[in-house]
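There is one chain below, alone, in structure tokens, taken in the form predicted on its own.
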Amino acid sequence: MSAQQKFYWLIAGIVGLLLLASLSGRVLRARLQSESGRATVDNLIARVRAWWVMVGVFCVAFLLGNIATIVMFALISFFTLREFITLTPTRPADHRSLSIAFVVLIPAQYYLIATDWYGLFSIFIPVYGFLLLPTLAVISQDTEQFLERCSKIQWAVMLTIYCISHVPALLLLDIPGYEGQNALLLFYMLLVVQMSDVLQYVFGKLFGKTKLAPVVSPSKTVEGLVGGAASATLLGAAMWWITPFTPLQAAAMALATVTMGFVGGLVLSAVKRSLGAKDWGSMIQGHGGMMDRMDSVSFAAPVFFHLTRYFFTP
């Protein structure tokens, strides 16, 4: 079976559920009477719609090839960088820094993606984004919390461009037996990730009563990470011919995305609570910002790119 074939069968099978998903909602929506279930139905039915929109924006970036997928990931880039930064404080003495991130760091790491050069884009935003952007934030001889204030930015750099650079670095590897079909691991990741996300609230919102952090996350609860983290690991195992991984192989990656991708959404939230936020934005209804979509992406796509290049390339 041919990679476009693949993705024409996987595609198929995403718009059922979401059909069904759909369904279901408005089903739920005429039988309940009570406002708290109205509110997570409609909750449920914001982010399916939601969920149409953005499987439709990255099936068009599919079909147009490599470069359109790696152009939209610098945009997503573009809009979490700015979302962090305006909810988070900052002083004129940072806008120089602030300034690179944007119009140089961004094009910068895509460009290395583009044209295929893995030795400098591991390393360009860790090593000469991290020296050069206190660099800059010194000339202003602002001293006033000057660490705190130079962790963000590169905190908020390494999140929003390089972490999520890794979801198209993946169209870099070069897989004995898998040419041609690295866009499928692509969305095959984002797939694994954006489902446990989904499934830990349904699960969380049917089965929840074991508080996980109530002070991070008050709506995360053991039986929703435990339900979703399953099903979505089963989901994984299920999807393995879209992959280069064999069921138990694909069931182990799927499981280590999943983790990481909780880990991250958690870490994500802990921050939005020490800024008093309850959403990164309001981009995506149903959603919040374009953050609270990738929060978990920034933590789990790194680890699955790094294994995948460790265990399946030569």
Contents of the next structure:
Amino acid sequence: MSAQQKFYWLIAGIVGLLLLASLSGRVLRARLQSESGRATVDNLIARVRAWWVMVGVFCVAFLLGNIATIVMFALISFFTLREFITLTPTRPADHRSLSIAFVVLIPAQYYLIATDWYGLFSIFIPVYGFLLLPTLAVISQDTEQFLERCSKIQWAVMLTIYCISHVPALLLLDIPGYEGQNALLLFYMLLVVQMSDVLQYVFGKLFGKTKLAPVVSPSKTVEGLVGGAASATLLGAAMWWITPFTPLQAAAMALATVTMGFVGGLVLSAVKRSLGAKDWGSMIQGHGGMMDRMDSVSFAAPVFFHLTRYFFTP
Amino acid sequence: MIVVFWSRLMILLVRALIGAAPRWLGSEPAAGLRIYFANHSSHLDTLALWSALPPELRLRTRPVAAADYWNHGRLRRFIAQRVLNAVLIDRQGGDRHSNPLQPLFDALDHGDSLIFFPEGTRRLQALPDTFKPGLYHLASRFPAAELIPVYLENLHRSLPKGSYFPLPLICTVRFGAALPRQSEENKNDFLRRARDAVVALA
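Given the form predicted on its own above, what does the protein look like in the form predicted together with its partner chain?
Full complex below, order starting with the chain above.
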């Protein structure tokens, strides 16, 4: 099967899943009577509707080619950084470093991916960005909470630009015997992370009893985590045919991805709470902000990227 | 007077950059003579508040802007006169004989609502400073006008005084309930109450 054919099969599968989800939403809506049940189902329907849009946007970018995919992730970094900084208290003295983060760091990081410059891509933000941002901040000579302010901006930049850019960076890898199919690997990684989130939600709603981290994330349960993580790992193994991995390797990669995705969701939930917010924004109906959808990806993508690079490239 | 194409484009740009989504808390977008008064912290304030209004109200709502800033250079003059249809006000007070608020009275007499920043100048903080008497004079001369307090959130972070690049942060425009009129209220009490109404929305 060619990469193109595999892609169409993948799309057919996802569209089938979404149809099923939309249909179950309708059926549940018609059968449920209670007020709280209704609210849950309405949120479910809104979420599924948003998924149609997200899958649509992603497929269009994917079909347009690598550059379109890279540009799409640059925009995702832009939106998530914007949500992060909107919630983070900063002072007028941070205006310079924040402007540079938006106008220089995002385009530069994605330009490095587009031009296949792995060496600089991997250190640009952790080294140059890390040192440049406080340098720009110090010019304003405002020492009020200087360390806190700089750290928050560095955190935002690392997560929303550096970590998320590791998704399209999968296009950079030269995996023997897998030439020209890297876009499928990117799709695979996102599929596993997002399906893990969805399945954890579904298992949690159906069987969830034991709260996992009531303070940080009241909706997460042990049953949801175990059921969701196990089924997403199995799904990842079953999708081995679109990856350069064997079924067993695919299971291991999926497990690592699912684990990192879960940790990412938890950590960013704690960050969100420390900033006093429930959602990162209101950009995606039913889900909250863009960052509410990308939290797990931001943790999973760099680990997936480096595991693949270490074990599967020469 | 207003060039529709440019104003649409301007609103599109403002929305893409900072969102400027309206939140109507206690009042509804409705026609009728109104004075919207808001905290002032950035050059984007006028555009943000104006973009947050529904199009039919926008046509009859004119921002009050400082002549010394908006008459400076061709671009600003174009935006002020043709896009925003602003009422320009002389902050220095002009000559002794004319009332600097006269253009505002004329606009209200003509039936246009106003967007007004009672602090008179931009501040660096999130909360407004004390209000200047302008709002009191407008309110007492036009007792029928509804006084709508507005809080502009995050704009002081997007484009603070002294910076030139607007950060693309998500900014919201909160409209509060109309300020109740009280008879026999002196100027300072009125101005304090008006400021409190804006602060309450923060």
